[in-house]
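There is one chain below, alone, in structure tokens, taken in the form predicted alone.
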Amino acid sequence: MISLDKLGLGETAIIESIETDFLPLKLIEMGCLPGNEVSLLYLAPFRDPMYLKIDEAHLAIRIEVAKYIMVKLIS
């Protein structure tokens, strides 16, 4: 298990756990929940923000937030 900020470009993972104290409510509402699939689509310069696809939603999140989302890579 790794944190989301360690996900490589083009990799896909399953969200295992989240620390809700540090995660904005908007991300939870958009599907950032355990069991959902997440893919890293693009990276801005310096890897911040990260542009992700979580289930059918596309969103950008900052590295500071991604550190609190634990994922398991899909092989």
Given for the second form:
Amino acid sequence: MISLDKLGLGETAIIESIETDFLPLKLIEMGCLPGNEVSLLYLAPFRDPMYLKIDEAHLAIRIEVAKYIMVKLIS
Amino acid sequence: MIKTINIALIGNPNTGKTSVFNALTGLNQKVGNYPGITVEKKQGICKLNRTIKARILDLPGTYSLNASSMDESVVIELLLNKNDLDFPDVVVLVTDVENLKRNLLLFTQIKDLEIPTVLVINMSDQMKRKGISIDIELLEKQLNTNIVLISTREKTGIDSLKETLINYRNIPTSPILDPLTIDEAYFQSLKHAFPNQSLYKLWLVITQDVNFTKLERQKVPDSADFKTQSQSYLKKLQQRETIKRYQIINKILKETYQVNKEEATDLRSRLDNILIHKFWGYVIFFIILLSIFQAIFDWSSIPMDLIDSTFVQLSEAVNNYLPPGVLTNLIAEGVIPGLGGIVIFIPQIAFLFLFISILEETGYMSRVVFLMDRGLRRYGLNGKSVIPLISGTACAIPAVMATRNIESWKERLITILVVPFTTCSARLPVYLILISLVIPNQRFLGISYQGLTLMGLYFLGFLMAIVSASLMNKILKTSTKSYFVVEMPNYKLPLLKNVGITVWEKTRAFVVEAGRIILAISILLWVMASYGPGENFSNAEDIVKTNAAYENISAAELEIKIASYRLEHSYIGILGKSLEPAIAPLGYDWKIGIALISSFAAREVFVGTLATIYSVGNDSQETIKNKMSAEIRPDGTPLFNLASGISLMLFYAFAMQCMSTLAIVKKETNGWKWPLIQLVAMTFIAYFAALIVYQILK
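Complement to the form predicted alone: the form predicted together with the partner chain:
First the chain shown before, then all remaining chains and molecules of the complex.
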């Protein structure tokens, strides 16, 4: 299991757990929930922000938030 | 007898909600503000059939009923207040076919408020291309509502939506999620304390920090255990609620919604590969910005010249055909030049809003946010600050309002404070006229010096915004958690109708708002310039005629001497003269001083003011530019030369000369502290920048 900010470009993972105290509710409402698939589509310079596909949503989040999401690689 | 029903349009951002609104109401809409706050309130009328008329309210886009911004609070406040005049008889929830799952989260929440809710699935024209199939009948049954498939792009489904709305009484109002399944103990005790209330409504009142009316407030359990629960516990429950809702939605969609991935052709990845490329993405963004500024400068010059000369002819016509007198003078020398100073803006404002709304409509703006976030964060800004900074080139007022979706207060405050440095369109006429007066009309390698100067001024505005942002970032010590969640919407071709309505609305609002101020100020200026206290003013003619120095000049020249003597001793002349010692080191005379004073109401007044001042008592009908270039200093050199021209441009680049912006900053920051700091600091910077430049160049 790794934290989401360590995910490589093009890799896909399953969200294992989220640190609910630090994540904005909005992110959870957009589908950032345990069990959902997440893949890293693009990175801005310095890997920040990250352009992700979480479940069916396309989102950009900062590394500092991605650290609170634990994932398991599947590809 | 015509019956009127209230309809509220609700939906996630980027679902085409506004397109649905435009399709239903056409130009039959008006944009206002919610009382006390600056959230835009869009309302329109739609005739459903011969007996039913619908008042349609387009609410701000929101992802859920858990409000994280002022825009979103508006939605909840309305839905929880049955006594509100706008309280909907029926809600139209607009979703987009590709993000149905996420959109349904909001649907289930509104359904739980037990308001009849029609589910509109928009962009149905995309289904085939994306390989999506939906079992509508089964989905209607599972969600217990009516569903309408529409495509605002291909104009299908609007009629069946109207049909459904006519029969809104048949829409079931049963809730979807039982709050007891979130946390039985907590909600049981809540139910016990308020047996007659809807549990979900109570829950929203407890968790949402919004302004409820007094009536709703009484319901809030102050002393009960519910509020004393720790914030983090409430947040946990909110998260559990969200998860519960998704479980229900997933179960329903599993049976009713299929995506065949192989049929999907992906425009998104093809465009993203290049548009957010680590190198080319920035190059493209820069080229787009450059072309926009170039286009605004080139395309609007012809209509602007036309408007300018039309107003000159208009003044002339008034002078020729109306009987001479005070009223004719007021119209020809006060009102018409003043109005001309505002109408001349229309081409540029319209082009700017055209480009900005195209960038937003296509989905490109979110990519810019993604590209710029890291770079801007270093200066205490946010990727989302790009939108205010770019729309600031049209007008700081919508730009300050556009900061609302920046979640971090510190980043939002800094953005608000620096946005007025960006070159708004009110500065443009000042720049344009000064540039044409003092910068030579020559080309270097095919690029005109004048165009280059204008671009330099835009660049200077952005640079100043960034520099002061990083300064503020060091001064402001508050360390708030910055949440940055940006949706990357699909690329879309902009809908002509949406772009057209945006351009029309914004331009109209600007002309009406600014027009009022400018009209009032030009009348005031004319009065102050046409009257004066004491002997010097009333006996101007005799005083000048008996002056021995003017013995040998022609009658026409004598007229001019009299007029300028009179102006000098009018009320406004006295005001300008008293300011002269402070602005003389900047290269300005007292007439420019008057324009500076009136510009503190709004910058665009500058040109109109000078036009009015130079017109008073001057019958020769010349364009403003010719009048300005004819002004000379006591030593015979032109008043507007390179040094004083650049000094003026810098003053206008940095000074906070806009009452409306100050008012909006006061509203958005809840107090006079920040707007006053803004006013003092910016004027201070402007004064010294202008002073230094003039002293060097002179």
